[in-house]
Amino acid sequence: MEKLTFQSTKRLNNKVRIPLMGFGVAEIAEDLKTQVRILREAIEVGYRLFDTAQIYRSERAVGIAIKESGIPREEFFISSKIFDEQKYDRTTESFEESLRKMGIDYIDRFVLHWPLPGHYIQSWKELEKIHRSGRARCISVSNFEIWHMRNLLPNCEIIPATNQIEFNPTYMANEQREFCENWGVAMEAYTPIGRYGRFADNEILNRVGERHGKSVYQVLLRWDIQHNVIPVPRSSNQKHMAQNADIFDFELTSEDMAEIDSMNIDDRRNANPYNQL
């Protein structure tokens, strides 16, 4: 594997480059001032991909933190998602609202947060128009299962750049990842280190971590990257942010990877879009 760093990027299917790891901005704090402080700390650590969403109520904080950082806008990769207002007759209006909240005139990625039944194909067509206008460098989906993709792909002119799904050792979504890889859709992981420390005491992850002198969470994030998945961890603690970023000075062996992969039991812990078409 090529030598990677925290500043490394990967090329998406439309040639736009995205950081190998992002920073999740869901539920980091309730008030704006604290959100901005946390984001400023993440910027200081070196994070440049920020993954927010309309439903997270953190778009305004992302815009403020980036502006206050003094770092040029083009050095960041800003991503946001449209959720229950994605009905196609409001898609463009909601997109423009996101730009206003963040105080920017373009976004690096705009995402359909959920395959809302009866709407996501028309919503996608509206996103294609936004992309062609130059105001969204790429457009993507989240929580799309294989059947959603099969329904969308014949009806779209622009293939999604990424699909953000739940991904961790006990829920690897192997068929879904293979399908997207075959279509050139990059996979991105939310809850890559699990919620509420549920992997902290895992015997396999601790054993692998001990071999490399790394924490369970560092092992998890490195495992993501070696599976060609973009992890988007979140933290409100700057020390933990820095630890999460410190995963580029070691590499998991094929034996390590296989051992962690053996944990997969298709245990989905987040909302299931299974029956949504």
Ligand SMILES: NC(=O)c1ccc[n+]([C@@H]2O[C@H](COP(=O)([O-])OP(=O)(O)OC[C@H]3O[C@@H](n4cnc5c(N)ncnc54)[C@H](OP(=O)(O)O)[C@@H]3O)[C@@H](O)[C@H]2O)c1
Contents of the next structure:
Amino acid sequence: MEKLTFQSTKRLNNKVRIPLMGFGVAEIAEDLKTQVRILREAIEVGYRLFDTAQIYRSERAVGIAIKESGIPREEFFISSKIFDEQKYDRTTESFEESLRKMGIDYIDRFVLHWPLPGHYIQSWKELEKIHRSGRARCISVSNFEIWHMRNLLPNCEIIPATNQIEFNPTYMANEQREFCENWGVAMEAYTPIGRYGRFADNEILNRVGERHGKSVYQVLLRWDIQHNVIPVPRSSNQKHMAQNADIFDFELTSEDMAEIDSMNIDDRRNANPYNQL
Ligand SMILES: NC(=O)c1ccc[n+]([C@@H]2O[C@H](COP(=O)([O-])OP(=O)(O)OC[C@H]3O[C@@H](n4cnc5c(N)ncnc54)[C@H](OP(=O)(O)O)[C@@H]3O)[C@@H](O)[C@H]2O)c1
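Coords for the form predicted in complex with the ligand, given the form predicted on its own:
And the full complex, kicking off with our chain again.
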């Protein structure tokens, strides 16, 4: 089997390749200058997949940092999401504004951030038009539960390339992942390291980390990769960014994986889209 590295990519259902791990660009800093500095540091470490969104107010910084890096545009996988503007009659206009803010003429992935009740099927049809225009290499969803996927799939011509959901050892969304994987929809993990040091003192993760000489954060991200999920951890600290990327020189055993899986209590940290069917 091919040895995975931080530069490895995997193939999505439309043949586009995506890095195995990305960089979350929500809440990294308030001001543009600091956001650009943090993104420059992430690019230096080697991150190429950037997960921004209209509501994160970081699209501009992503565009500037990528341009200033001097690295060819096609080496990056830029992803953004549309949220409160996703009413179907404003989707394309809002997409174009995202491109303008980032100073790019195509995006690698454009995502419906949230299944807005009564709108997401029409919004998806607009995303399909955007994809056909050649300006979004992939179109995807986020926070789509099985219920939303079941509503969307019979109504779509293009199956979403990915579904980004909360995924970590205490919220594993097993049925949702299985459902998506059966449809060829790749899973992506947000809040992969639990946000705000939630797992730092966890006994199981520390024990597994000690066995491999790795931190809790590295164990968490490696566990994602071995579950075939793309993590998008966020960090404003370059040492942490580098540590998070350094997870391709060890492998969790099946016992390690089972031990970590046993932490699942289906307790999510983020809003539950089921409450807004
Ligand atoms: N689609 C959605 O609805 C949705 C929702 C939530 C998040 N997201 C995406 O997912 C990304 C990440 O999720 P998240 O923001 O919830 O949190 P997260 O990535 O699980 O956790 C981020 C926190 O972990 C810390 N951290 C990172 N690496 C560390 C390390 N090696 N050692 C110690 N601390 C470390 C960071 O602090 P430092 O800055 O000090 O490193 C930060 O406080 C977001 O940026 C966003 O792109 C999407």
